[in-house]
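What follows is a single chain, given as structure tokens, in the form predicted together with the partner chain.
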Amino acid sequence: MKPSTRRRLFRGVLYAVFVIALVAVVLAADWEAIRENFFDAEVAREAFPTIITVAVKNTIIYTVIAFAGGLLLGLLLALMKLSPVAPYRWAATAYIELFRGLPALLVIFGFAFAVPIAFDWRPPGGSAGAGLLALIIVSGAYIAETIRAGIQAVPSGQAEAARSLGMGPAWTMISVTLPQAFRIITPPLTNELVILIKDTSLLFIAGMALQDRELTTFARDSVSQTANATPLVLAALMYLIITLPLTQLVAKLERHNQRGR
């Protein structure tokens, strides 16, 4: 037998083993029990259309608010961290270290309950408002580091060239450095966005009114009412329906950016 034939044969055997293993797993699973517990069509039907009109809608709204807020805050913090004025750098570093180090769930709990108890001040927008403020504060810390890395990745010659053309430092940052930085950090920012979509599920700890529920809270409520786990599977599908097209879109944007370089 030629070595190449043997290699092909060996590879064929490996494929066969893989397929047999796969078939064995499929046959061994108790599909009836899985269908009953996780894929009950009637339970799934009951979730519509509320899952779209309330849960998906709120998840998207919360994500957009938290990401937009986090982006603005992150930009401010990144610029502070790169500032020539030391106290700004210290403040930004302290902030970033604090809120990157705390679990988002605990920060949400803090803004919803500890802050009102301590200062007798409640964030606007009720429980959802308090939770969103916390998410903005947490995502701002992460995004700040991403933006800072992006700014530092822009070759210093770019800024120097701009300055030698007579641009001021602020205008150089806005028109030359930042656009290039954001092009560089598109992938990690997408990551932040996807993480944020899922982190909105933590808002439940702050308390939820019926019309404020996002996907996970909605699914947990339905599970408890229908005595069936199907709504959790449905919620998982909804998250994928939101995230997959989004990441595809960003990938497309990235390819476009690459060509534009």
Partner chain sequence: MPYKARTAAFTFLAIGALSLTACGGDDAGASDGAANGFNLVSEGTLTVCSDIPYVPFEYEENGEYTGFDMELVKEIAAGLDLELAVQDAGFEGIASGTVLAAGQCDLEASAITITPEREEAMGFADPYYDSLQSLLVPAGSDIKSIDDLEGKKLGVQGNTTGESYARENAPGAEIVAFPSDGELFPAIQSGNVDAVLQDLPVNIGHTEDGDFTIAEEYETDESYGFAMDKDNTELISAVNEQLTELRDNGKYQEIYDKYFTE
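Having seen the form predicted together with the partner chain, I'd like the form predicted on its own now, please.
Just this one chain is shown here; partners and other molecules are left out.
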């Protein structure tokens, strides 16, 4: 048998196995139970419009705040890590390694419960504020490494040319290096934004007030109230509506950057 024939036969077997498995799942599933427990129209109607006006709105707000704060913190840490002053490099490296090594859930729990107990202080915004502060701290560590890599990816000749024109190191970094670095790191930064959207679901551990709930907390509370999983399906759908366009944007930006090279 020719190799090409064997490959076609092998692909045919794989297709057949897939079709058989799909038919088996379709025949074995209890579609009525699935509809009642995951796609109940009455439960879905009760979730609207609150799931949009509260849960989706808060998820987007929390994401924007966490990303903006993490971006500013990450930029500061990246510049510190590239600083010629050794203590700044040590401090930035220690911070980045610490918070990249800790689970975000643990950091949120610490700021929501341990910090207020230890220091008799609560971040502004209550539980939501504590969770957001933790997300900013964690995301800043990851974004710092992304920005650092982007800065180092800019050809050194660009900075040298700027200095030859009389620009100082600070102005060279601001006007020459950083704009080029951010063009390079736009896809990974967008990916960090997508991750943050999903990480807002961890804020439930802080205990959210009704008006502060994001999608996951709203879905959890609704499931408890209705004894039905339809709110979880709705929350998953909302996450996909938010994140899928962004993931497609990341792919498009990566293709654009590859063509630019």
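From a predicted model like this one, the values you see are computed outputs, not experimental measurements. Whichever C-alpha set is largest while still superposing within 1.5 Å between the two forms counts as the rigid core. Positions refer to the first chain, counted from 1.
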{"query": "Flag for Ala236, CA shift 2 Å or larger between these two forms after aligning core", "finding": "no"}
{"query": "Post core alignment: Ile195 C-alpha displaced by 2 Å or more between these two forms", "finding": "no"}
{"query": "C-alpha of Ala209 moved at least 2 Å between these two forms on rigid core", "finding": "no"}
{"query": "Between these two forms, how far the Cα of Leu9 shifts once the core is aligned, in Å", "finding": "8.9"}
{"query": "Angstrom displacement of the CA atom of Val26 between these two forms, core fixed", "finding": "3.3"}
